[in-house]
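Single chain ahead, by itself, as structure tokens, in the form predicted on its own.
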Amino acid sequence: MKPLVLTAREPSEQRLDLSPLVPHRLAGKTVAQIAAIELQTTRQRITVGDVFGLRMGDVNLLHIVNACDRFDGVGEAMSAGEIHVDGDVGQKAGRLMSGGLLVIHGDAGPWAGSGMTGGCVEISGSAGDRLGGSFVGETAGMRGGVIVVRGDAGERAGDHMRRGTILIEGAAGAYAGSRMIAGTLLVRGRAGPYPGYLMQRGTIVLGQACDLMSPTFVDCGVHDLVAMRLMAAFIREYSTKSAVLMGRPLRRMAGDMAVLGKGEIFSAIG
């Protein structure tokens, strides 16, 4: 079956919001009533025939090409079906998913795969800020799911998470898992400063020490752990270079002491 297709024409001279196009709100709709959703978010009304050209196909797998910064909430609150977006996308991408796949070949902005409860959000290029953290007056971020991002990620990444798996397979920014209620963090490159700051369980896995680290983490020695082998096997499906590192010797720091202190911080050693 042929994809739904939606190109840009040329890219958007406001912020669009683009949370209706999700298979399960197209699901019935003729091309006519597609090009006619509505998504402006200023007093300008703008629907999605002006922006895109449409080309009908399933609806269970959308595409979207020529995607541009200004493009907010896609796939937000997605629960089946396919979205591959060529080009960046702006913030809240995935964000509240249930189920399905995103899959974004380009940079997303801030909260990707914010709340998400299911499905797997996979990002080519880099992440903003607050990667799967808790939206502004939350309090619990990513529930469920998984979230691979190829490049780096920015400041707080995984923060409030309470279930769920991040791969980061190049660098983060400051507070990586910071409030960590449950879930699994990896970076596979180098973290910024203070990583799992106030963290009260879970696990973070970083691909290098840091140089920087809260210290009311306590250092319990280098382990080899049955447990992080299994999860390698898990995640070699999303991500092969993060299966490698947790396959072998990790040096354990737990905490963070100053709350709870059952998190847990496995880091690469030599």
Second form
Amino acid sequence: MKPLVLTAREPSEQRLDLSPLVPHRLAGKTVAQIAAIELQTTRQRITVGDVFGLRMGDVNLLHIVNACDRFDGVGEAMSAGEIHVDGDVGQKAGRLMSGGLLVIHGDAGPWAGSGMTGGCVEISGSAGDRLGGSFVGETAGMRGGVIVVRGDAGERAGDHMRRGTILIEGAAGAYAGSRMIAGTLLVRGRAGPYPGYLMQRGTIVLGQACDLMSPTFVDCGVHDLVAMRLMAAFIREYSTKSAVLMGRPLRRMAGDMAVLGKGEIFSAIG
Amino acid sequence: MRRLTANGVRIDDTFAEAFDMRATALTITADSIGWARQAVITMTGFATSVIGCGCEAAIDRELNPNETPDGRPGVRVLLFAVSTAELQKQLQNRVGQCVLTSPGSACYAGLETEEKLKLGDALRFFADGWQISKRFGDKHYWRLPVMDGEFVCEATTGLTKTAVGGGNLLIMGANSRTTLAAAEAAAKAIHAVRDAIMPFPGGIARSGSKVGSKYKGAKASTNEFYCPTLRGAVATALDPDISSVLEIVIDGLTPDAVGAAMRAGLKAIVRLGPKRGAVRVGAGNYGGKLGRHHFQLKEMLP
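Please give the corresponding structure for the form predicted in complex with its partner chain, as opposed to the form predicted on its own shown earlier.
What follows is the whole complex; the chain from before opens it.
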């Protein structure tokens, strides 16, 4: 399959909304029609043709080259196909995504994968705050799918998530998994203060013991659970390094007892 | 009845009559193959015949760690019943009483189909509010806190309505020793066939039955036409050289699985020959009017 390639000519002066550039919204469009799609977020009109050089191909396989952190909404609400991005992206990458694959060969801004319901977002660099989290006014964050971050994540990764899996191979900022309703969040590196803050249900796995745990989490002892083997088998497909964490007994902390208290934080011992 | 002969063993020109059944499969794992086997043996105890047990169930095969969802040794078990409601009831009761209770066990779907039966979705209530739901990809599991840790159970398992029950072989020999040897050889061969089980003890039944009885309330009674001690007293189906009859009953997820199982069993009996094994092989049917699957013995000869 020959990809549709969009090569950015120079860094954009204004923030751009790239959410129209997803396979199902490009289907059936000609080169001219794609070039005429408006991307501006200010009063100054900017089209795809103004920003990108276009090489036509299959819209189900999109390559965005020379991306920069002013490109917002990359892969937003995509439902199928693949988008590969070379460079950094701005906020809301893969937000509300329901299917397909979004690969970012760079860093992502805040709200990456926010509210997504399916598909997979892979970020080779680091992610900003509220990875997979809920957006302003929403009652739930991520509701399905998988997010993999090869680098670090900012604060409140997995905020309010309801379902799905987030894998952070590096470190995570404060309040990872805050207000989790359910789902799975793994932080292979060091997690910042208060992981699982106000979580109701759900599973957080920490590769390293956390320096500052909320006192409203209670120790349930060290266990080698069958469920961890199932989790490892699923995760291995996305992150071999992360799956290794589950191959040994882990300490189970239950919480957050300040709320429902049916969540759990597993962490490596010793 | 016209007869064929293979390696000195007389083969009746008849057929096994089999019926459509509802079926499901489970993969049950444990820390060791011994405990996986124990859970399944307990679960499939008293599951020989739908006449009195509600379902027919047995081990399909043992699974290597690389074949199971959690990477532990496991056993695949098949369950058959006459209705979806009865199968659901038997599944829930048997997994709940025999697998959930077995040390270190976990229970997964052993069949992927569109139609589903509740597994963990029904058993989760045992956890009294402490159950934990986990979804990984398209798989949904329930974790139930129990005294040795957690019982992990997949939410649902597949249901097939095109399974087949009642494939059979009637193994007739000169004495009980040689007849049992032939039946054992057949059972061993059939055990290697996938998607098919033999629900009776060790795969072998010694009390083949007919429908009805002279007594009110009995659904089935002894098949006197195949009882050697009544040979002179009834319209016997047995020849003078036959003093013992054993039956192998086969249930399969597909008609092909039942056919393959019968073929494998017949081949093993024929190979053993009449001196060490059976002198004659027949099959049970109801004249072909009740079951839509007919397995002709002459088409199964090696």
